[in-house]
Structures are given as C-alpha cells and as structure tokens.
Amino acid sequence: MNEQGNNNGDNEDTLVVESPVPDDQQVPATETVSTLRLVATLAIAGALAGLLIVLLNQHTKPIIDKYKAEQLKLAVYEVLPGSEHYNTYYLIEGKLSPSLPDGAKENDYKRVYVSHSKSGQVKGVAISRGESGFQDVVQIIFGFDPTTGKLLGMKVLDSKETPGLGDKIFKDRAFVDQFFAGPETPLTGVKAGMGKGLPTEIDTITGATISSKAVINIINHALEEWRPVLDQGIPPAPTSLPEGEVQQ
C-alpha cells in the first residue's frame, strides 16, 4: 500500500539510473594544440615564403635591370635626335666626371648622358628627373643643348597619372612635340591658345593642367640644378671606346 501511495503522490521522487557507456562508444578526449607548436609552424611557413621571395627577386632583378637599361638607352637617343652614341657623366664633388672613383657604386651618384659629335663637340645632354604630379611621381628624361639653352626633346619614363586625362602628357602628341621644337628655357606653361608666342611657352593640356605643368616644372627644376654644373664645362669624351659604342 505504501509503495502504491508513493507512486500516486504529488511529491514523487524519481530515481534516474545512468546506463554505463560501452567502451567502444567513449567520447574522445579533446586534443589541445600547443601554442609553441603553432608559433613554430607559422615561423617555418614565413621563413619559407621569405626565401621564395628572395630567390624570385634574385632571378628577376637582373632581367628587370637589363630591360630598364635598354629602355633608358632608347629614351636617351629619342630626346637627343641625331645622336649616334653617348657617354655617361657622374656628378662628383660638384663637377662632371666620365668615370667613378674606385669601388664606388653607380647608383650612389647623380648622372647625365652626353652626346658628342665625331669631332668631340657636345651635341646635347640628356637629364632624367622625377617629381610629384597629380597622382604620383612623374619620371621624365629630356634633351638639352647647353650652348643654346634650348630643349631637344622630352620623354615620360614613368607615370601613374589619371588614365584619359593625366596620361596625355605622353599620349598627346601635340603636347610632346612642343619639347622637340626647340623651346628656350626656362619654360613657361600657358593655357592652349592663350600664349603670346614667346619662345619659352609650352601649351598645357586642357583637363590635365596639373600633370602638364608638372612636366614643365620638372625640366625647370632640373636645369636649375644642372645648368651651373654644365656651365663649368663637360670633360672630353673618353677615347678608349670604339666609335659608336655606348659607355653606361
């Protein structure tokens, strides 16, 4: 009777008996990954990635450097029309030198490229310089006649100016041709059609005024730096090179 009453009562006690989990169904223990192991793995992966980058750079750098040298050579001849060969002169202690000091690195010195006639007279000097444009640095090279003070040509070597606008500094043939027409320096930028016909004027590009003025400013700033050096005189061209061979 008491057992039956307990089963029907309001405060019923329930005994729950858990069945043992069979050995073949035991919950696997969670594996803890060591922090040191993670760090070591990442370090090894990073080292391998760095090694691959270094190896890739060592393989591609000579190829890239050779390509840049070839493009520079073509650009020098383009901005010095009629030149058959040129020589590289380095700025050393405020003067031009056709050679570097022993053990010196070429990239540590500023330089210009000088074209001589067969008789040894200077035909023109090519100067490279870069300055900020509208978007990024604009790198150009231009030819200059130190005797007359006139430009011989200009070429944009590198530019990331806005496509369709700023890139007209090298795509707009009418703009580029002005630098091959022998303008006198220092240059003056004017709006197209608003000039007075002065020999120093360069028409800027409508819609790309900042970029086209940047080219003009780069040339003027470069000549401010190099004209005093050139006025000191350019040493004779090296005579050890075969006719037509380029010293770079």
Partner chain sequence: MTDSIVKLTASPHVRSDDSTVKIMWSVVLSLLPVIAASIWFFGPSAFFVLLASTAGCLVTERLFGSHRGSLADGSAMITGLLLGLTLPPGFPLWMAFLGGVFGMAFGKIIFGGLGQNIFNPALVGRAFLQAAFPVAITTWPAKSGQWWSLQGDNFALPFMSPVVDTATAATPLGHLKFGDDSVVTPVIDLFLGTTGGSLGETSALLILLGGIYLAYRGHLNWHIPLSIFVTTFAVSGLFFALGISQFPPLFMLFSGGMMLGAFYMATDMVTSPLSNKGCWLFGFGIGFLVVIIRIWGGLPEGMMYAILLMNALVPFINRATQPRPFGSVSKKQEEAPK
Contents of the next structure:
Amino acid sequence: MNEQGNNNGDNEDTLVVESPVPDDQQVPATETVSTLRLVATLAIAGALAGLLIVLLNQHTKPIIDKYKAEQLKLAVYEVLPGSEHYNTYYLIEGKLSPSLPDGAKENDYKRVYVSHSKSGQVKGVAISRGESGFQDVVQIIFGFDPTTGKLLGMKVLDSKETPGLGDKIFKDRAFVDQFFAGPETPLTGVKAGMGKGLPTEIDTITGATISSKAVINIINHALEEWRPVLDQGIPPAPTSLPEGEVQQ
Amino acid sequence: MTDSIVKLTASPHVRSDDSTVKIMWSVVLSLLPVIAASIWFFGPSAFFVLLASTAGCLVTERLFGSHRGSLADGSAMITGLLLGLTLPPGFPLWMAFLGGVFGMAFGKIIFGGLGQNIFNPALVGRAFLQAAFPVAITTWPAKSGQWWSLQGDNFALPFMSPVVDTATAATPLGHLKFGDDSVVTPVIDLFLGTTGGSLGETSALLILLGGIYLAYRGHLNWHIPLSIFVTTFAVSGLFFALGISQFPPLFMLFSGGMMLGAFYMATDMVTSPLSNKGCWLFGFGIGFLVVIIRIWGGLPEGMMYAILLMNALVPFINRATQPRPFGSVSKKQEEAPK
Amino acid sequence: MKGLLSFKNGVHPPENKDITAGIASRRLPFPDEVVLPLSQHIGTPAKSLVQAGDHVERGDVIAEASGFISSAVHATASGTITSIELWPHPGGTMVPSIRIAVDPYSTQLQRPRIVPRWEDVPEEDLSKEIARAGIVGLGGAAFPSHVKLNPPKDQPVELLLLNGCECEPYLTSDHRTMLEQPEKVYLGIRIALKALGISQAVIGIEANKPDAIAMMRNTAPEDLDVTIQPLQVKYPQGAEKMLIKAVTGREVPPGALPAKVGTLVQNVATAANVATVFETGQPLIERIITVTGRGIRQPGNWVIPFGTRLRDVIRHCGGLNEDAAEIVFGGPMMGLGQANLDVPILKATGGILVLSRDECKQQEIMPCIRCGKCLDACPIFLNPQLMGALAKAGRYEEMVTDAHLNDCMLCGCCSYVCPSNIPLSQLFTMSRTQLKKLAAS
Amino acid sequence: MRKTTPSQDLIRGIWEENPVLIQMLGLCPALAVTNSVKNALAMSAATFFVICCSSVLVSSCKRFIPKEVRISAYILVIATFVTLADMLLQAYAPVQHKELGAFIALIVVNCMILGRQEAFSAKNNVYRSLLDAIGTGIGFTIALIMMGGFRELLGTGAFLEYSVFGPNFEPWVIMVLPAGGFLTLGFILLAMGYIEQRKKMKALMAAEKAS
Amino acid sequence: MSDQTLFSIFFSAMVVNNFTLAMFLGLCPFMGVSARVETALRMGLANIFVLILTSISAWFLNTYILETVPFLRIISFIIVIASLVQIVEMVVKKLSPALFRQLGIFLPLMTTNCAIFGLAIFQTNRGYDFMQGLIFAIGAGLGLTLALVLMASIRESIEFSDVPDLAKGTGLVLIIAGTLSMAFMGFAGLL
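Form predicted on its own done; form predicted together with the partner chain now:
Next comes the full complex, this chain leading.
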C-alpha cells in the first residue's frame, strides 16, 4: 500500500475517509502466520456465521413467509372483492398452469392470482405489476374480470411518489374508488370533470397527473400482456378446492 | 514633498462607467413594467406576493449579509422580485417570504454573498417552494370578479394551509400538457399576457422589451437568451414536426417562464458562464432540458429546473471553455501540414 | 469604422485626444537641472562615464551601454555634473542617476558629432550606430532598438511595421510626430529597412487621426514600398502583437518575438529619432511629449529634454488645476502613477497626464460578479477573472500554469471594463512580483 | 493510544465524537431513513444491535484473528449480525422492514461500525468495547432522531405520527424528500458550528477578561 | 421480475433516482473525493467499472447459488464484492500499472462503498434480469460520476468564494448537495 500512497501523493489530502483497507492479501509473508491458518480462520468464522444465520433463519422463516402470504392474501382479497380463496397460476410457455413443473423455481415464472366461485367459475384475476411512476417504480395489484373485461379493484403495493401529491394514488379514496366501480378496460385517464362519461374513464388527480396516469398505464400494459393468455381460458383450479366441490 | 497633491494608483487610471451597482439597479428598473403588468393583470395579490418575497430576501440579506452596505447593491432586491414573479398570484404570503429567506440564505449568503454563489438564489428559493409546497405553488386561481379582489388565500396564517375555494385555472402549458382537449393558447395571447400563470409568466412582450433594453446597455449577455431561444425553437420544432410532442415551437417560446427565465434568470452574471462560448453551451443546455422536461417531465414547466441544472454545470463549463491564449495553437493545428 | 482592420476584443475608452491633438509641438524652456537615470530602458543599466564636477555638453555620452541589451545615455543639456546618486525613478524605486546642473548661459547647442552618411554604412553596422546614439523604442517599453534590428538568424523578418496607432487615450505625441516630421519618419524607415535588408514596410495608424494618415500618404516617397494602413480605433491597437494581428492577420505565439511571424514593429517616433541621428548627429536626448489632462492648466505637445523633472514640466505648463488628482507618466491605461514631483522624464515617457478628480474617480471595489466582461476585453484571450481569483487566493503558481499569467501584457483592459472595479492588472503585476520573490528564495 | 476511563469510552461516542454529526460516518442511513422518527428508531435499533454484537464478538475473539485478515473477518462478523437483524426485523416488525427496505442490508457497509471494530474493539477488552459500542450506538441514535424529528416535524407536522401542529398545518414536503435530508443535516451542522463558535468566542472573552 | 423498460431503468438510476442525490448511496466518496474534478472523474470511472462487475456477479449469485439460501445474501454479496475489488486491483496492477497508480487508492475503498453493495441489493430486490441489471449498473455508475463531477467542479469554484467560516466544510457541501438534489427533481416523471 505504501507505493500507492506515494504515487498518489496529490490525492491524499482529498481522502478524508477513514480507510478500512483490506490489506490482508497484500501483506508479504514476513510474519509467521501461514496462509493456511488465515484461510482456516476465515473458513471457521464463515462456517460459524453461516450456522448462526441458518439457525435463526429456521426460526424466522415461517414467520416471514406467513406474513408475506398474509399480505398477499389481503391484497388479493382487497382487489377481488368478495373472494375468500385464490389460486396462483403460473405462465408456462404462454399458457396458464396452476402448478409448476417439477424442480422449477417459482421466481422464474410470471404469475396471476385467480379467484374462483364456489361453483368453480372464475370470479376474477389479480395481477401485480410495477412500472415507473413520477419518482420511482409504482407497484400495484389489481383485480380483473376476464369475462366482462371490467376492473374489480386496485391497490398500490409500493410507491415512492411525492408525499402530499403523488401519494394520493393510494391515499385519495375518491381516486382509488374509481377502480372498484367496475370501469371497462383499456382505461383512459381524463382530467377531473372533463370526461365524456365513457365507462373507461378514470379521473386523474389534479396536480398528480403523472402518478395517476402511471397507475392507469400499468393496468393497461398488464392487460395487454395478460389478455391473450387469459382469453385462452383458465385451467380449472387444482385440488386445493374445498372438500366436496366438484369441478365442472 | 510638500507639494504632493496626488494620490498614487495603479494603472489603468481611467475606468469604464459600468458598475456592478448600476447594473443591478438597471435590472430592477427594467423589471418595473413587468411588475406593473402583473399587478394590472392579477390585482393587489400580485403586489402582496412580490412584497413578501422581496421582504424575505431583504431581511435575510440585512441580517446575515456579508457586509453592512450589501443591501444597497440591489442584488437582494432583484432576487426578491424575480422570485415573486415566478409565484402564482394566490400564493400565501408566508410561503413567499419563506422562499425569499431560503433562497437568500442557502442560495447566496452561505456561499459568501454577492458574486460567490453557484445557483441563482431566486430559483433556489423557487425550487425549495416547489418541493416544499407542491400544491400551493401549482394552484392558479381563476381570475375572479373585480380587479381588487384577492386571487386565492394570500393571507393564510403562517405555517397553515391556504384555503382554496375558488375555481382553479390551468396555465397554457398545463392546458396543453394535461388537458384532454389539448388547447393551444394562441401565441398572441401569450405575447400580450392575457393568460393565466405566475406573475411574471404573462406578458412576454414587456419582458422582451426589458431584456432588449438590458442587452443594449450591455447589462446582460445576449448570447444566453439567444441560444436558449434558438435551441428551444429548433428542438421543440423538430419534435413537433416529428409528431412526438404537442407543443408548437412558437408556443414553447412564449409560454410559461421561458421569457423571464431566459432574460432574467439564466443571464444572472454570477451563475452563468464567463465566456461567450460557454454561454452558448449554457443556453443550449437550458433550451434542450426545458424542452425535454416540458414534453416528458412530470411538471408542465421546466425552466426553473433547466436553469438550476445548468447552473450546477457552469463551473464545469468554465473549465472546459477556457479561452485559447493569443498566438498559441491547438494540438490539431500543430499537426496539420504547413 | 467597423470595416477597418483590427484584432479581437479590446476596449474603447474615451479618447480625449482633442485636448492636445491640434497643438503644434514647441520646445519647453531648459530647466535648471536634469536628472538622468542610468536605467531608462529595458535591460542592464548603463555604466556611468562621468564624475561629479565634470562639465558636459549637450549630446555628450555620459554613460555607456553595458552588455548587449542595454543602451547609452547622453547629456540632454549642457552643464556640470553635480553628483551621481540614487534618485526617485518613475518606476517607483530609487535608481542611480546622473544629476546635471544646467548651465543657464549655455546656448544648448549640441556638440558637433560625426555620423557617417547612412547610405555608406554597411548594413550590419547601422545598428551599431543606432546603439551609439542610445536609441530605444519610444512606444513605451524602451527596448533598445539596435537589439530589435538584429533579429535571430533563424527567424528572418520580411515586413517592417511602423506603429502610428497611439492607442492610449489622451496622448498625441506620435500623432504630432507624423504631422510635423513625416520626412523624418520616412528616412527612419529607409534606414531600418536597410539595416534589416528588406524592402517592405507598413505604417499602421488608427482611423481617428485622418490628418496624420493624409499627411503620411501625401509625403510617401515613391521609391519606397510602404503602405499606410488605417486601423480601427480600439485599445490596445498599438500593442505590438495586436498591431501585427491587425495588419498581417498573424498571431505571435506566447513568449516569442514578432520575428517569429516575420515582422518587426517600430514606433513612428523611434523612426523619426533614428533619422535625426543620421541627419544631424543628435543622439536620443529629447522627444515630443504630450502634457495633457484636465488637471493641467496649459496642455500641449512639448519637446522636452530627458531628465527634466516632472516639477519643472508642470511649472512650465502653467501648474496644476485645483481639482488635479493624479499624475501619470504615459497614457491612462498603462501609464505609471507618480507620487513624487522630482522624478525625471525618461526616454520612453510619451506623455504626462494630469487627471482631474472627475476623470479618475475612484469607485468602491465590489465582489466579482463573474460577468465575463474581462474575458471579452482581453486582447490576448486570457481569463482575467480566473487569474484575479487565483491571485486573491495567493495561488500564484497556478496563475502561470493554468491561466497563462506570463502571457499577460498588463494592458489594463480587464481592469478598465470591470464593473466591480477590481484592480486586475495591479493584481497581476503584484503576483508576478510575488512569483519572482518565490523563485528567488 | 491515550488512556481513557470506562465512562469516557461510553460518553465519548454520544456527543463529543458523535459518529454522524462530528465524524461524518454512516451518512447513508442517517440521510436515507430519517424521513420519520419511527424509521430512524428502527434503523438505530438495528444498527445498535449490530454494533454491540460485533464489538463484543470482535473484542472477545481478537486473539484468534490474524492481523492480515482482520478486516475481512470484521466484515464477515458485521454481515452476519446484519443478516440476523434483517431477519428479526422482517419477522417481528415487517412494516418497518418494508419502509427501510434495502437500507437494513446496507448497515454492512456503514463505515461507522467497521471503524469502531478497527479503532477500538480490536485493541480493547470486551467490557470496554461494549461500552464504546453502546456509546457510539447512542450517538448514532441521537443523530438519527434529531434528523428524523426535524424532518418529520416539518415534513408532516407530526412527531412519531402524533400531530403536533394541528390539522391545518401545511407540511413542508421537501423535508421528507431526499433534498430535505441533505438540507437538514447541513442545517444541523451549521447550527452546531454556530454554537461552537459562540462558545469559543465566550471562552476567548472570558480569557481576555481574566488576563 | 420487473416490467421496467431498459431505458427507464437506465434513466431512473442515472438522474431521476440518482444514487447519490436521491438514494444517498456512495456518500463517502461524494464527500471525500469531490474536491478536485480530475480525482472525482477517476473515482467515478472506477465506480462504473466495479458496479458493472458487481451487477454481473450478483446476478450469477442470485441465479445459481442463492436461490436455495436467500438468507445468505448479505454475507455472500459482501464477500464477493470484497474479493472482486481485490481481484480487480491485482489485475489492473498487472495489466496497466499506470491505470493502477491513478485508481489504486480508490479501489480498496470500494469494498465499503455503499453504492456498490447497494446496487447488488437493489438489483436483487427489484428482480432485475441480467440485462436490466447491467443497464442499472451503468446508469447508476454514470449518475454517480455525474454527481461527483458536478460537486467537484462546484467545490473547485467555491474555493475562491469568501464562504463564511461557519459554513466551511461539510455544512456547505451538504447544502449544495441538497440544492443539487432539488435541481434533479426536475427530472422526476421523465421515465
């Protein structure tokens, strides 16, 4: 490190950071410590660290997973009003499938959440999607009825939109309620009070036009992608249906 | 040396008539018609807003300014007036005052006062207000009734929200950007100022005249507004011709804060580049950014951000556009066959 | 005006030349005493050849050049040497000077001095003769002329440029020289051309002297390849580099001599004095000096022997006005302010300027507002703003490496235009001094 | 290294050598998650946990860590505890975890923690190291709460989500935006500088009077 | 899984959500190494390089190793980054000693540069694929460099200003950063 220091003498004054330099691999072996021991120490430390983490993970993972599932469930139920149950469908080779092929990783596939009625009819599909809004990615989930093409509901999962302005996309009830009123898709955003009364219209929020339009765009884009898939038909729900129900 | 009457100074022994103080006050002077017009259009509200923002600047300069006489140089006055001119007429006065204080303190005094700042203090104040009170600053009440009636809740209590009960009107830029019927306000209206908008956004004509007066007096570098206009016109014209944007180029030039920004904010000597070459680059950058932000950005108006961003680049531009000393040849020329 | 040749940038200070432009030059009465500093030129000081008590006649050599870049000094009036002592110099220092008590009864005729016919002198000896006469450039820099007339062999001179611009406001001495002694100017040109072994000359004159242009045109000898080139009125048109740029379009590289671009610049007054040497044998002992400004009672163009003290000049010109505020040797842009009335007039003193309070009102220095006017004014394209800031911060080395301080010719344009009245050229002079100190230590 | 008493070890980090306000370490979390006091508290707690555990472990194991690989070892130790903190928060405070997001993981690269290991724990006993870590942790917490309090108060008119200025307060949105973070810290530093200056002036005046 | 377009990822990382000015990542070099433009530029370029490498390695880790043990993410990222920095340092030293002299002092510091680690974490949290991650890294690196160079040129320029004693140092730098951050808000919505 010395030679660097000397060669960069002109830079030294600019470095005010306490430099925690990992100089382990640079120090010549003048000391008695052997490489083997260094590696061994790190290996043991690593193993211990790993063990500790694994142990705690065993303990926390169920809690975390449960919470996540709970959150997802709440979100799906919110955008698919009246549902009490849903199934996850994966997009496999352009078709929906209620189960994954053996050994496949869940995260490799896009998915939707489908709610069935008692009779096995598809009540609605919940789709989650994120796109750039005003500040950063806006992640939403929305419910959609594939038979009528109407929206069932919408919930913002994650957004960093401007507080007091862009965050009205989930704080302004009047805006959010429009998505629960069953508008037809594809949606069009209009300035509040300037609409022509079409069933596809969503009034944007004054002062937060971009954020409002982002929500509308996300839904439209998601549907552009999913409509063809959904129109092919949704395979019947897997066996997880409550006992006694018969698939038709 | 009994007969020595003389004082000893270094050459040159004569000076041009220009002086910083003179420049500053003639800028204030050239703003007077614009101010008068804004009061004519918006009534007493305009006057109060300008008063509040200017008071914020003057008070701050007086309290924290680097030297006692610094109020007399007129720079704080300019900052206050310019800040006021970028605000909507119904803006709560306490916010206007706060903007003046912030712009002056963190835009100028903290850098050491006159001549030392990096960002245009008026725009620092404006950017602060835009970020702090995004709703209030984008609320343009529709003109209502008599001339003397207030435009919105000017007298909202300090730190309290303004109560807007009147109908709001969009600015020409907002109309075109967010309106569904895409109203292109006729350029003649923009030119004469018979539109809604912030105090200084209207009456392009008066600003143009004031700017030309200053340029004629040598108190602003005409390269900057010219390059901004040329760039804006060309870039927005290109996008308009290609059908990418709905903004006609002339509309682009005369709407929003373009005129005020180009003539009075971008040309702030302290925060613009030194050399004319640098000024061209600077103006080009502003013109380009403003078109980009107006067409694709989240806000209808981009002049303020375009200028602030280019302000930040000015030290870099100054570095890059060091003049070539007389008689020295660039490397390229040296290599060229003789 | 616009169509005339010129250079880029520069400034237009009020000319104020009409105060004296129309006044024909007259001889100022000889003073009681002349004081001749041994260093009146750029280069090594001359070496004194006389002692106190010696009697000298006007035109006698009293100090000889020591070294190549040096110049001889001649007695400018007959009289007795009273002492050789340190005497205030217009540069602000004390300099060894020869004091001569002028003999009031002398006719002040020059002692006859044998000079060869210039036509007969071999080219290479011409400059020796010029050196013997103590000729230095009269434009202001006082660079020994014989050195200039011997350009480096690898940089041949093709064109002789006569500087008749007189771009400094107020001054009219070159103007009067051209009006009153055009034939002398032309003779000087002939001699210089011969010394250089070339045939082409151009006289550059600012367009604000139409009578001088007409006079030079009317008297131009037909056998001489000389062009009279009117130039745009702009300061510093008379600076060597600017003149070359205006006339030839070439730029002298930083640190190089004009010979690098094949030119040599000589002041018209210098040319006239070269002619005098070969016509009458009179060495360089006097010249036309403009005494002007609103602070002096009787402005005019005077022929004054060098060494005359400022005090005597002022007295002969009717004394100072009530509101006289500042006395300057040279023009208002580059001239040296004088605090001591005992300083003598030097070879390079083209004018004495007494400014009234109105003319040189001092304004408060404000912070720099980075308006960039100095960049637009600088004729050699430096960045005075940056240099000023560096000087203020004491970062002198960077001024040289990053801002080319050494190219600066201290023309004062930046200080002139600065709306904040920042004394830029003063800062640059000071920085150079500091750098010299640093280098020495 | 100068000798210090245990109490000095504890107190030093709290104000005199406050990691954020004086030493300018750990700025990233100090700016990123202080848009509300709650977030600031959660971040402080996680950091507190990590620094205390790391310091204890490092100082107790310092004999076994060869000098050559000490930095890597410290990072490993810190990363382990950060992972633990991450999991614990996710399990027991999922809302805060979501708010803080990636910034929990970023505790790993908080120079402050590594700096304490290198500068103190590696050379002192467990007891002292713990005291030092607690002091530093408290200092960090104080700084974060100052930032968070200031920003939440002006940015939303509330403190710990409890409305302070009433419903009509116009929030300064900028304060909860990134720019507000920079401005707030800048402002706090200016204010501290001002107080410092005043103190010095007073001391100077007093000294002058005395002499 | 992310549905963002590459352009929007790039633009977002570079200006709208600038790593330094909006996400507070890489503040140490931003404060420490922004006094001279040349240094800042070099630091920025070194950052871009390491960011790209980090993005690639993080993607490999996520795809092939961490799938089964996601809870080891933090540890493995930091280890990989530390070793990566070491390897880069050695390779650069061997291949181009001149470049090493220029970058040398910055490279070791990168291990604790939160921008690098942050990139890996954000990339994972947002579920970027390989290409998205790469573009994200380049955008973030350019944004970092932009912020650094802007700050450095401003700081060089205010060296000539009579900054009040009170504001000298970090206070003023933070205020400037705040103003820059406000100015960058103009890019919001540009996606």
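Between two forms, the rigid core is the largest collection of C-alphas that superpose within 1.5 Å. Residue numbers count along the first chain shown, from 1. Being a predicted model, the structure only gives us computed values, none of them experimental.
Yes/no, I44 Cα shift of 2 Å or more between the two forms with rigid core fixed: Yes, shifts by 2 Å or more.
After fitting the core, T60 CA displacement of 2 Å or more between the two forms: Yes, the C-alpha moves 2 Å or more.
Yes/no, A69 Cα shift of 2 Å or more between the two forms with rigid core fixed: After core superposition, the C-alpha of A69 moves 2 Å or more between the two forms.
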